[in-house]
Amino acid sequence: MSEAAEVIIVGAGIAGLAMAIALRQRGLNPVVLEQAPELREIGAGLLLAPNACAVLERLGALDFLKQGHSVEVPRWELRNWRGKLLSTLSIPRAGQDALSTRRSDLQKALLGCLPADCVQLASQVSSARLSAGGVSLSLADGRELRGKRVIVADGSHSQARASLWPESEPLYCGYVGWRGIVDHVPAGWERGRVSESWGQGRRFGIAPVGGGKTYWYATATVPEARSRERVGIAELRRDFAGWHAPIDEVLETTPNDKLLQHPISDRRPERDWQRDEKLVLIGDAAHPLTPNLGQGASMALEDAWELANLWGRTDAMLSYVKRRRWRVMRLWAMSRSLGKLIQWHNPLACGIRDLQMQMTPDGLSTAMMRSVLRYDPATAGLP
């Protein structure tokens, strides 16, 4: 790539692939750089809320997911650690259903909308710098690439971001997350039932993802000094002993070497995610969220669609930042606050929390989520 490419996208995750599809739909041919030597299953699942599915439909990736690679989610149950139902959130359709799927299946759906030569694997960007003609990217293998415009979509620990926004690493939120996928669906969860159970400083979620598989996740409050200490399945089974069925069954059938663990972190959305209309951040590279609202993938998809719709303008990147900042700021604050509530560990406080959830009408909870889940791709990027 001796001459500067018109558009380079850094990262072949959800945000990067969605961005590539949306730009190709508008007549551009972006190059996607991905650090991994291959794109493979990482053992994670996710909830695609109606706002995410609305964008996926426009991208042409939704049909693949609906053909046996996801489960429709009409509602979300909240229980206490003993299994008592506290609340049921009926997910507002807002024009689309919600789906539970594997991250790898979403990635396959997006890749299926792109030509094979669009993504360059084993291309890790280690730094970025602005130049007169655009952006120069230094790769870990020694290559130097240039793009007239660069979109950074390689996650919350992006090296390209760190080059231009130093000292902006995500901040630890006080709890650690574990994730896994098992090759069966527990009894009672066969019809797309999704649940999350709260305890004292802990939670456990269960979600079928299609293909006879089930995704689960758990969190526990952990001091930052111990947040990277490896915890195995045996320790998780001990920590969640006595919790309602099928939690122990799900943990017992998870291979220890397939267990994912990561400290939960986020970053307050900054005012500026772009540089001189040459480089812009999207998805977690711009605004990593805690997973408490299940909106990480949705925000990445919305970002990509919004930026693509603005692309022909001379101030596209700046306009995108202005349009997106307040929405993601609101969700960042909501998700962070909810995470603190869930991770309470005082028994009395947890009892009051659970009682309050039980007394809140389900319709009110659903109504509160409606504005979060509503997004119309048809009007994105319009005045």
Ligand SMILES: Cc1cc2nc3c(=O)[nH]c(=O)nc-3n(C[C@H](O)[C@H](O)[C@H](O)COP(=O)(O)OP(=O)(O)OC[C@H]3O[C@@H](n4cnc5c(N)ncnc54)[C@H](O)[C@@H]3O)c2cc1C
Second form
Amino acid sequence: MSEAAEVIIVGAGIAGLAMAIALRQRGLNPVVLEQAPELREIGAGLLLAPNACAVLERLGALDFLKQGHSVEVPRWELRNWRGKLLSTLSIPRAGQDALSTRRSDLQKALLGCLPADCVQLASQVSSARLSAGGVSLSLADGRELRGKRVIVADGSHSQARASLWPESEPLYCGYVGWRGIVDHVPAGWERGRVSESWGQGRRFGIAPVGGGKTYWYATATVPEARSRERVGIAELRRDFAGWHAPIDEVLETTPNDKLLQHPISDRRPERDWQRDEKLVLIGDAAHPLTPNLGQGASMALEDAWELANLWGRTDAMLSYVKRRRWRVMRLWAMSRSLGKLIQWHNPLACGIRDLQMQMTPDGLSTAMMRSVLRYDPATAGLP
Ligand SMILES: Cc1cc2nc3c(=O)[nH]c(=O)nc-3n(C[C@H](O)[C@H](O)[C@H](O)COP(=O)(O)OP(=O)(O)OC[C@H]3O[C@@H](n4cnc5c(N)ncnc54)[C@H](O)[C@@H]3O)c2cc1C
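What I would like now is the form predicted together with the named molecule, since the data block earlier showed the form predicted alone; can you produce it?
And the full complex, kicking off with our chain again.
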């Protein structure tokens, strides 16, 4: 068996790449194992809140995004399904802007901060086992690798987590999400305008992402037994028929084979995301969130940044878990409740909900989001 590597990171997603950069900035040389044989363009769009951008700046990845690979988002609009404006959330000036981008551009921005040989592709980790000198990882191709310390960042269906925390799969939240990107910006849609519209048991969001492209997402309440049944563009167009412009135009111009579908799931953040200061979970592997607050990627970036800040300590992993748990728990709960509210389908209840949103002063919604979006990487994770 090969000599144990100092640090192995499992997964080259947002959390894993951010972690690798942050550790390299501190003089370490981690190895990243990624299951994909090549890093292709996958995923659709992402809204990067100011807290995500604050970490990306520290990692050196923000400039790439700001140079034509994103759009600045000064506010988010909430509308009803007919298009009536219910509320506007101004992004609190919290040190950084919010950006709308493509997941693939974020991945490029992060990869651009790493040497080419840092990520080992075609390396799917199927299980992890604690051993005397660290952690043994079994790979799907039969290899066994050892790391003195292992950071697990392989997303919400993490296989490494499942081997140490059995029965910890995410739970279905009652609705399915669809996402796509189209090669145009609808006529009359201003740059940086991000809008989400609520109906009865359904929602639709639109966000230009730069480079003349537009990201859209939709959700619908679906019983669990049918949540994996594939739905095509034609069916979505039927479901969203009569909704305000340009929803039908955006759907119509999305190629069916580019449509992404995910049952939405999350998991109550566990009390413990580490084992014996040898293995630790970050990002969705630790705490998958529903996408309602648009904070999943932000939490992954904050996790990586704080763990790296603590890395030299003998209790780094335990301290990281203690520091992160309450913030993540709060956002998990907020995101889950917001999702339930958005997915209401009783017409009367939805009418009251929309009226309530309309009557809530915009300044109050903005103030409520301030503590979520504010994050200071200069002090985060420091003793
Ligand atoms: C519908 C939807 C919309 C969303 N919108 C937003 C948004 O607007 N803003 C936002 O901040 N967040 C959003 N999120 C959440 C966000 O995408 C995730 O929180 C974020 O991607 C988590 O990053 P991660 O690195 O932990 O996991 P991932 O991005 O899932 O990365 C995991 C990586 O690990 C690799 N991997 C998996 N298994 C293995 C294995 N066994 N061995 C080796 N490698 C492996 C994968 O190939 C992947 O590269 C959304 C999520 C959904 C479902």
